[in-house]
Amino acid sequence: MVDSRRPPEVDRAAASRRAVAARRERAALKRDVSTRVISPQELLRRALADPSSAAGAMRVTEFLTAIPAIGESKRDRILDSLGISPVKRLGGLGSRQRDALRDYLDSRWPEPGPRAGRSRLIVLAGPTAVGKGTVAAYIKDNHPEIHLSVSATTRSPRPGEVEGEHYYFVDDTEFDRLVSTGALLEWATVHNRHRYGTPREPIERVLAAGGTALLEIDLQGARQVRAAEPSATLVFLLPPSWDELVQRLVGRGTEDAEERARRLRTARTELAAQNEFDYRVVNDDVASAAAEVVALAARRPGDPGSR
């Protein structure tokens, strides 16, 4: 006789698979916090934005012990001082508990806010394979009021790339000339192989006319722009998780195994620099990430930001 109180075998199997997937996602999030791929505040933001997500379902005890330098004893003291029960999940925190936990995190691991006097020169950077080019291309296609800078590079074109639209493809001699004449706002050697640079004149022309210019560049280039133009608005594009970044790089299929390993080592270093930027945007959806960057560009210089 079939027990009608028990769920069908297929439903129980599906529920078990969902539970395993949720545990893996929570484990990945904790690993990303512990290795500083994302900040504790970013994980808390995700949990509060969607309490039903893996971040929202994470117990506050798991969350705190994922942060480097917090062990179980310190965790318990923190929870006691904040008045938060250890059985609470991040997505289920009350408003007072949310504020208390957020204030505690900000006091120990402050996230830098946007600097005053920022201009309409927007610099979009981030680790390899995070999707900088895809987000920038979406902005170009959907927001023609924003000028997307075209970089010069010494590397060969990839399939589908068009001269003057995606890059200006130049040889080493021409690149040397651009550097020596000061024609580049920034330039860098990326992955120890090819050089990339941003022509200065088109950017200056757009800004002089009151427009917005968007630079999609690597971390080295972003630092050079910050030194040359301190008023530039710096935006760091983050992956949803380290595992997702790895999957994107592998799925791209444009590098061999040795090159992928080298780029992932570089990505670890690049992620550690995210606090040098005015804003951090998570690229879990291209359209949403692009909209957030556009909103930052539309903000008047000097306005406060959310992150």
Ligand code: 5GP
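So that the term is clear: the rigid core is the largest set of C-alpha atoms that superpose within 1.5 Å between two forms. Please read all numbers here as calculations on a predicted model, not as lab measurements. Positions refer to the first chain, counted from 1. Compared with the form predicted together with the ligand:
- The hinge between the rigid parts that move between these two forms is at E111; the other choices in P51, V246, E111, T134 are more than 12 positions from any hinge.
- A rigid-body turn of 31° separates the smaller part from the larger between these two forms.
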Given for the second form:
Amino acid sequence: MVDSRRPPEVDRAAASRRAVAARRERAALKRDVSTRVISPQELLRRALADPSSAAGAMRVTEFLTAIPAIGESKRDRILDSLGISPVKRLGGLGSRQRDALRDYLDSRWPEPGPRAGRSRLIVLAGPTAVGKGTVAAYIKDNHPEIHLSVSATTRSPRPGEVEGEHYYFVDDTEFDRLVSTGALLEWATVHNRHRYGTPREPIERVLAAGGTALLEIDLQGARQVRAAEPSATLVFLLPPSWDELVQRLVGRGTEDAEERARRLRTARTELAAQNEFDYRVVNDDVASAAAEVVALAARRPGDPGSR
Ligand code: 5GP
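Show the form predicted together with the ligand, please, because up to now only the form predicted on its own has appeared in this conversation.
The next block holds the full complex; its first chain is the one shown before.
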């Protein structure tokens, strides 16, 4: 006899595949929050926008423990103080609970807003392998009105790289001289190997003429520019997800396990620096990420902020 309460075998198999896929998607979202690729507020926004999505189906307990610095006992205290039952899913929160959770997140991890009075000196930075170079090259090819800074470096040219176009290739003695004469706006040793720096004079010339200068540099360099030119516009390029960044970082599979682990650790630390930046742009598609950066560059100091 057929039991009418039990779904047929094929349906159950399909349902269990769907459940596995949904669990995977929730796990990927939790990684995005724990690595700071997206803010907790962003995940909550996605959950509320579509309660049937993976974000919407996430339990509040899972959500909170995905946030760095929240363990299980802290999670329980938070839920208790906000009056939210631990069995609730994000998409099923009542309006008072949503507001309470959002206020809590905003008070603990405020999302950075753009600072007023940004200048036409634009710094593009972000984690290794996020695609800064590709976005910068796209802007150079499609927006000749924006001056892309050419750095000095002590590393040797790769095949196809042209002196004065991709880099100024210099030796250690020459780099020392650039540093000691103050010719560099910022400089850093990148990946513990070679030195890279931004020649100051071309940037000053472009800015004095009313133009826009774009620097594609590492995080240490971005911090130095912030210190030297507090009005500089700092843009942080983000991957669309943590899993995507992992793919871009280690996808080729040419590195050994230790090197892969080292790169992933570095990427986590780099992502944690994003709140120092004025704007965040997601590099989902190179052309649209470039368009966003260009739009920021077109803004004038004093324009109202937007993100
Ligand atoms: P690559 O050797 O692959 O061309 O560049 C390696 C890294 O150096 C990239 O992350 C790039 O952003 C960074 N970089 C390139 N030029 C500069 C620079 O002038 N200053 C700093 N601080 N970093 C740079």
